[in-house]
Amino acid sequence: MTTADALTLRNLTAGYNGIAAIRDVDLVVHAGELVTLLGPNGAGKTTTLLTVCGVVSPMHGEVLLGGQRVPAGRPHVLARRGLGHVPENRGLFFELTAAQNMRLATKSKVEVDRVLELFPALPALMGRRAGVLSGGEQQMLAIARALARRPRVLMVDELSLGLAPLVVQSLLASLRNAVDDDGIAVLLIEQHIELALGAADRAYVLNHGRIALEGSAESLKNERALIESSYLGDLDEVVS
Amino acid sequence: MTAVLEIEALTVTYGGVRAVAGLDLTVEPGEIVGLIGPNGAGKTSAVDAISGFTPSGGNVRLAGSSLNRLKPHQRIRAGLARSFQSLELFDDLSVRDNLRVASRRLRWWSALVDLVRPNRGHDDEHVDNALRTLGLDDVADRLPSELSHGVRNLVSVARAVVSQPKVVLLDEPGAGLDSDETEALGARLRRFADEGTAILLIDHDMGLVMSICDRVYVLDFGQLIASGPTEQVRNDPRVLHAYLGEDA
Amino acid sequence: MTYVQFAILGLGAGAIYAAVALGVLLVHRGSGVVNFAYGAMAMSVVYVYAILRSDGNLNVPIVGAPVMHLGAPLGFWPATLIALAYAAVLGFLCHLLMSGPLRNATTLARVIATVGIMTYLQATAALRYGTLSTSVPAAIPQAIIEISGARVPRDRIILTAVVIGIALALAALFKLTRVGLAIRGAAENEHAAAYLGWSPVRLSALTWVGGTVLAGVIAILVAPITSLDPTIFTLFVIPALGAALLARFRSFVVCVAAGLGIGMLQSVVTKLSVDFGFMRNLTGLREGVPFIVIVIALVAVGASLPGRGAMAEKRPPPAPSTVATFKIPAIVSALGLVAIIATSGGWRYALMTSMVTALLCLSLVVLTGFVGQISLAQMTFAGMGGFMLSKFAEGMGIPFPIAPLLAALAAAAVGFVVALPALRVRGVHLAIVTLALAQGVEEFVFKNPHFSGGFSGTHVPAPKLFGLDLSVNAKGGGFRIAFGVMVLIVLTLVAVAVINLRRSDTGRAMLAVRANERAAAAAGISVVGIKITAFTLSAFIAGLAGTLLAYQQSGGNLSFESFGVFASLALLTSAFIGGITTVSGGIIGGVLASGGLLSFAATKWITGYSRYELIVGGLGLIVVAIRQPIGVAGEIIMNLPKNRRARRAEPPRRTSASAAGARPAVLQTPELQGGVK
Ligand SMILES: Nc1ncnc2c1ncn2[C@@H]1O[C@H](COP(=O)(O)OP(=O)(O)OP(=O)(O)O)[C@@H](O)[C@H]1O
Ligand SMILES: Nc1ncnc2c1ncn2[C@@H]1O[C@H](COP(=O)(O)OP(=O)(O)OP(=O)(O)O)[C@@H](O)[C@H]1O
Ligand SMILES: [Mg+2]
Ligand SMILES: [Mg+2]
């Protein structure tokens, strides 16, 4: 394996109460690459990310971060090894102000100022309690907080959730820059297929807990029909 | 037709922050009206104010009668319904019970009668209908915490419509739905509207908003910057600049 | 002396309240738990310290642990260091419990676990150190100084200064340092803290160890002023909780100010009652007044619905809907009937106690189990029922079935009043408000000789129906079957009513309020109405139980001592162990309660059990809190054959949305829904 594999999922099976929600998932994100994980609702995308960061423990298979196996159930160790995660529920500390939320991510004021430049709306809100921010403001804060740690691998669950179209466009562009300039690896869950494919290098489509389709974003853009049928879940595919 | 929901000079302030500044808005029966705008523009605050969850200035009238002095649950009983951007499902009730709770009207004596005769002659027709219409039959007996985000979103929509309201305020019902689900949701909302419900729809999915809304209001910094038929708003330069992006 | 001087005198008690309040607040910040054991933990540290100073022995509160003799009595510093080391270990053990087995437990379970720790520490202390009060050598100079004419011991002033210093330091820690912020963050969202690289386990260890060491420091400073016995500090915990509550469990500085204020207010009230004769009869004024202030202040600032982004409570314990048929209640009542007839003497009495306690537990099932309102005023409602029964039956001569029903209605009225603050205060905060109210009623009403007969108690005439004697004591000694049957009938009726409630619309609305008040309002539910209903109903049931208790207790002599705050706390724990969300749990709670069947059996069969009853009880609480959020009843329900099967079965998988709508119906084939065959 090359060191360029920032994140590798091998044969990963995981779920809740002994019932698998994802099965035999193989997935790789290289350093300097933006990969998007697509799939219909309930496909198992969130479960995949939660398994990677050790909140859901795998029933089978393994996760490698920077080539090393990751311990289950210790998300903070992973975070220190360079994994950033914006969870589906955003994981903000509602009782703390936006500024305090940022401070918990990093000591460095420079880093905070750097990421705040990506979100022109945020600086004015830093004194407010995170709990009272609007849905989109919370999403921006969560992403900013994860970026401020300069993760080597960043996972974002539903990037565009609650964000205005303008913000999504500029955010995708900034993520693209971070990938190209700093060589970080990004794994993105996104429901807007066009947007996601427009920014990504490669894509996986998950359905019924299995990888139904994978390929370069470029090639998939021209294969909308293929994606749609993978969303519906080809009968053969699932039963086999 | 006359408007079933009339909002006049609605104002919401939190401490020093003026989130909604004098919003005028109407929704007619059978109409789907969009409310869009940048993040933090005050859309959720407007919904909170209309449904009584946050103190506000101005007038809110439902089917001709004023809601100004009513508490949230009284406004709901008067025929308003809403969903939450943060979903706010009842986490320890099954999906079906989430809907049942919203479909029943308790009287002050209900508790006393319930001690002796629970389940008196109720049918769950509306609940079953809502579950079926939103495709939630299969998950009816599961807890919301076991569902994926998209499905939880649909549960929150189902809970809002199950009480057969005159007006529904939906706060980003399309967030996190995949493209098929979004399309299906659009069709369902259209059907609710055709049956006479008035819908105020907040969403950032322009595909959804532009395809099903009859009219759209655009809010920025708490103030209307545009309103009118969907087509017209879509090409309004101020809206493009503030919200959609010039190349949209 | 002037009022100002009295106020300054009050600084002494105030500093103690403030100090304890700070510790409680610190632990709450870091773990979200109101630590009822805080006083007991401080007490045990001070015992270790005091024994080191007096005998040079290291005697830790573990049953059976050897006493280590360290030579001659130790001086201040070595004794303090060893005692604080012990405090650190104790805090660490609590941390292991909270972030290990109780990590995902409900808030209620964690609070109950602290009650378990409290019971354990107090009982062990009584066993190992005796219950006599001892004095502790002073740690700070005690010379008297004069401030504006008031002669105040110097240690009070120093203590006040120390406490203010600690508060400022803690405030700075939690506002300004990253670790402090991380502790607050992790208490709210552990995963999110971990995603940012903070170890939740380490943060928890830090708070518990820090909090316990702080408790030790405070206790070593305070104990010389108050003298030491196993229940010391439990007395201070109540006003301290009040102070913490006034600070809304947020601000350390407000918390200290409130603690000092309460102490000063109490002192001033004492002076008032000396100056104004009519107040002399209000015996409870000193203890009672601060609570009235607290409750009013809290209610004034509370909001009737939580605002946007209010911190959500951790998930409450599940409330499984109970059996749909009435087979089980019928069988259980039949068994109860057989048991009443088959038993005699102490057994029969214990059975009656169990049944009455089960009734009390059911009152909590409605209020805490269904609506999530933690109440520490249940025994107050019961007491109201009992004393009003005496008033109605003895005082006004109202005949049997009417008098107890009226008394229960009177209790319900009190429940209605207690519900009013609950409309604006929630969660653990509410628990403390109910505690304050209970304390207030106890001080003003129950202890008032005009109302309750004071220490000599009050009399309740024997119940008679159509010439049938239903009183508890039979003529030739022993206990009457008729009384047992009456209790059984009441219990059965109430149990069936509560089962009905759970299955009804009102029951579901209650669960909805418990889950999310904002969403409940958006579903058209009057949150206020539901809370008032629950409080009133619960108080009615408790009041009913109170009248039975009055009939049962020593043949009709009722004393206020059975209805205090700690009795309410004990009841809450029994109900919790049994299972606070189900009717069966309530019944089991009655069986397990102190004085009930289980404890009677244990006392009878295990020699020396009574000595260890409290210790066993404390440990039992912790074990149940760990194992089963829905108590013993939950354990049984989960292991019913049908539920075992249900758990193993694969839940249905939701197919794509289009399956239900316009798209091809092929997708609904069973193969797909069940996943891969
Ligand atoms: N805590 C849980 N307990 C049991 N089942 C769960 C739990 N969380 C998720 N599931 C189930 O696992 C499956 C995958 O869910 P997941 O949240 O990973 O989907 P997703 O792809 O993220 O969907 P969405 O786009 O709607 O967020 C779903 O069928 C869901 O019902
Ligand atoms: N309690 C509060 N205190 C202070 N500011 C608040 C409070 N509640 C909301 N705000 C602010 O009011 C503004 C409007 O918020 P609102 O939630 O209405 O926005 P929105 O239009 O719904 O945005 P989004 O699309 O991101 O959901 C935001 O800037 C928010 O931070
Ligand atoms: Mg998801
Ligand atoms: Mg919003």
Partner chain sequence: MTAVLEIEALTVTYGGVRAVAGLDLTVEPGEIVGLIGPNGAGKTSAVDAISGFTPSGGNVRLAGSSLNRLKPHQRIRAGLARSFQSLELFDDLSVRDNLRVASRRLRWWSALVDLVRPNRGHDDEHVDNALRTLGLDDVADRLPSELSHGVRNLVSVARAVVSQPKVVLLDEPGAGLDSDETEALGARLRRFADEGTAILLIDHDMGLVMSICDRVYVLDFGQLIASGPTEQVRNDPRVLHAYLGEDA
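The term rigid core refers to the most C-alpha atoms you can superpose between the two forms while keeping them within 1.5 Å. Fair warning: this is a prediction, and the values are worked out from it, not measured in the lab. Residue numbers count along the first chain shown, from 1. Compared with the form predicted on its own:
Superposition of the core reveals a Cα shift of less than 2 Å for C53 between these two forms.
Core-aligned CA deviation for A212 between these two forms: less than 2 Å. For L65, a C-alpha deviation below 2 angstroms is recorded between these two forms after rigid-core alignment.
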Given for the second form:
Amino acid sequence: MTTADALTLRNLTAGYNGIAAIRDVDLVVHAGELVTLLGPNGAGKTTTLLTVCGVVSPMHGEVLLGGQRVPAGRPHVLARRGLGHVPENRGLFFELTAAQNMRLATKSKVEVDRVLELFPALPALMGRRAGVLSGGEQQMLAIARALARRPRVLMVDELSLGLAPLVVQSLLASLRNAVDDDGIAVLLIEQHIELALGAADRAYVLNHGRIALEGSAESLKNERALIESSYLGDLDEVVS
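Alongside the form predicted in complex with the partner chain that was just displayed, please also present the structure of the form predicted on its own.
For this one, just the chain is written down, with no partner chains and no other molecules.
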């Protein structure tokens, strides 16, 4: 794992209609690192990702991609600069086949073949429309399509949503391989705490729009009470 900062959030506050959904968030993802952002529903996790990709404008603070400040309101510019984003709804074109969805990311057969090696089950699905694939197959396709663009930073929102744990384990293993082999930085929103910490290098826990807890994934595996308290908002009682 390298030490270069691929993605940096500094004192970031953002929200909607003048109301902050996240406040003073500091977060770093290094190149060659998988970081998971945990937290209960409504904690501000998706808002964080939408602010990074320029859909939501910061009220305060800044986002840096590869050391350069991110321009708000210009997601297409960020994509060209190497930011990939798999949204909660996966962002697929359901009427197109899996192969056609992949070609929207790249026309390079070399790049497609490279990514398909990470997902051994995907080649057999390339002729099927994305809309008839299972949830796990759709998520696999969405991640593969994002990786085919060779992003410097990849953000994945709710990887496990609606999926069985065994499917999630397989997808996390593929993401872990992409991080280790290609040196990309991954920021992963995940509800399944144990599986996320098993694949991640580090973790942040977000609650009520603020970072409540952070540390190495290995250390946080042994601090389940702290994590659960962060989710419930009574961390101070456990620490004291």
